[in-house]
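There is one chain below, alone, in structure tokens, taken in the form predicted alone.
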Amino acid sequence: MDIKKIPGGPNFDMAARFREIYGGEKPEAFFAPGRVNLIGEHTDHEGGHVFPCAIAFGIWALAAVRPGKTLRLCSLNFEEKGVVEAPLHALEHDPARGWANYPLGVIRVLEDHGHALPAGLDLLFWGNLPEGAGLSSSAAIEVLTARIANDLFGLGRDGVKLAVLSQEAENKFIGVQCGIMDQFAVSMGKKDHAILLDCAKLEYRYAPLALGDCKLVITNSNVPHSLASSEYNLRRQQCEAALADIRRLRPGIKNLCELSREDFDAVKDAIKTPEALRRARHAITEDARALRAVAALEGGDLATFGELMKGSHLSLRDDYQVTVPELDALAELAWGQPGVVGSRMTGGGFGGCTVSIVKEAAVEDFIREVGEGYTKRTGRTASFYVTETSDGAGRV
């Protein structure tokens, strides 16, 4: 398929590109979306719950297998970068190889479990993700990166286990202690649906995104982040904290979000710290509302989802600490306008994007007002992406 024909995809001709750069191999095309979580934030490391769906943002790939030992990478988001080199086999991250290091880590974990690849590859990859926008594209090229490496070898991974090892790579590779959803949810994306994910089980199923006649609108703050900031580690640390004490009352737990709020409030005062004391209570708080999200969703109650979006980020706010002034701007901004259904952050936090349900009438409303809002508390200036949902990572 000309992936030129795509909607949303390149406007340009990637294959000429790829010729340009490697020569003259026939290159497989691939494809992954980034992610948008609906409600159930920073639970999924606390074994909680999680709703997320693809979008139709993510990022393309080319990919054709090459003779040798020899990976090379090049992205057009970094082409002053130009070709990224690395051997095909014990893999290390280098500083210096910038972005190049999410898709190495992969092949690196590929080989750490049994799957060390048989030849190169020449790899060319383009995306329209928002670079530290929170719409997961470093789980999007790590997905992609261990789909192609799959397919094209032949090494028989599912979608749960192909989003499990790019979630090590990130973990191992990259340093950051992210937990499965935004992998998940790159992997196994499902059209018009969202993902009710249990993440200490790994359970999941589809519930179909009914939003009748709203649409899904992403804002970005323009406030960049990243999640390998000792901030983000920070907080997983006070809740491994906060799981230890309670653990000198109840031995057998496993994660936060197995507690119930009733159980909670019995053995909260066990918690040491007041930092780790909110940082447990948004957990086990925010697991509830997802699941009553869902509920409501299902139910054709998109009042009651809104105002738990809403609830979402407050918490998110008061008890996590990872809102920053221009995501709060956002969201209550969000709260203010006619036709806005609900709205949240999303994403990892200390910057990045909103989620809001708008109805689809008020959508142009929505962009104006919230956006001249913004600029006028922040001076910075919003983005808007009125986004689909997408199918998961997968041959184009």
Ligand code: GLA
Second form
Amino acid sequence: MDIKKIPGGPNFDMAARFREIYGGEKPEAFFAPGRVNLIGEHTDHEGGHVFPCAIAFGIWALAAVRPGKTLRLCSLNFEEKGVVEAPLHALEHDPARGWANYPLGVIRVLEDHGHALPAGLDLLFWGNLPEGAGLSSSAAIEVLTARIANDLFGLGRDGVKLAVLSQEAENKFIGVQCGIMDQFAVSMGKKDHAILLDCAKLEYRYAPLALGDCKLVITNSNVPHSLASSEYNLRRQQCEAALADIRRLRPGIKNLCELSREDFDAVKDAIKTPEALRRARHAITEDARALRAVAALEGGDLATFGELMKGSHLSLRDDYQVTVPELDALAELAWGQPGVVGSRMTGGGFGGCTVSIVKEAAVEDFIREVGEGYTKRTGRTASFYVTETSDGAGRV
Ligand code: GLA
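Form predicted alone done; form predicted together with this ligand now:
Whole complex next, starting from this chain.
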């Protein structure tokens, strides 16, 4: 079993690697965290509430301005791909560039918004976020790039705007119709806090993550999830279909999450397909769960928070249908463990991770029992990360 405690960053001389690869310039260092969402899943794209926190796993970058109109990018996680060179202007998505499309998409969106970079950049990335685990490695590299360009070229954009621009890169350049949660959490995270974000208004506040004698444990199913190839975009279309049907009765509504549960019950018969009905029901019940959960946490009622996490998982399994048997196995095993306050799948689904709140004294047993049970049930090996929270993207 693979147990990783939060490491404090690159345990090698990244600056030496930068010099080796690019020569010359003295680079500046930046970090962007990953994120874990505690509750409020698949509500961001429906104008609902989410409650994520930034985690101490993430991506580091060394960056230096270079003369001319070329970007050079290299990731030490994909070293075999070498240095990617790209022109500064009129960038287009190019599958041959692989991972580099994420940062390049951000440069393109900045240009589209009137921030054409006046010079090139040399960028070296290294991260310890497990890739494809649903902990927002793509949002991390997007926001990191936006933050680097903003700070090195004095673009004067705040963290919220950088998140919005990074989301636009994911939507338009990468082609995943994600909501704002990931980029927002990565950009605006605050250590020891989670963010309650109203995704319709982009209004937010921080709630202290007062877990008392509990720890946040992320369990990776090691079933790689891929948002682009998963059914993420299809789920969004089904929600849109539900909204279009409801609008025939309520022409004024903009987002599904504007409806209370009672409003929804009054109009739900207008929804034409059973899939769309389930997707909409998830968004609406999940939004209510998120708000109740935050109130419970702030009232010191962790037990209710945990119950709501379970409700969230069940709704994602039965109504939104984005869990897979491996995620269900992890959640069910966790619910049966002593010392577990709550557990649920987190992120987009179709693989990736669960998040659990576990009494510190029970963490070791949790890892052993859930790990063994998971292997017995699925033949796979889970990874466990006892996580700390982190501040959002910035210079280090
Ligand atoms: C992915 C997306 C987010 C959000 C979650 C589900 O992480 O990028 O915008 O929709 O799935 O809550």
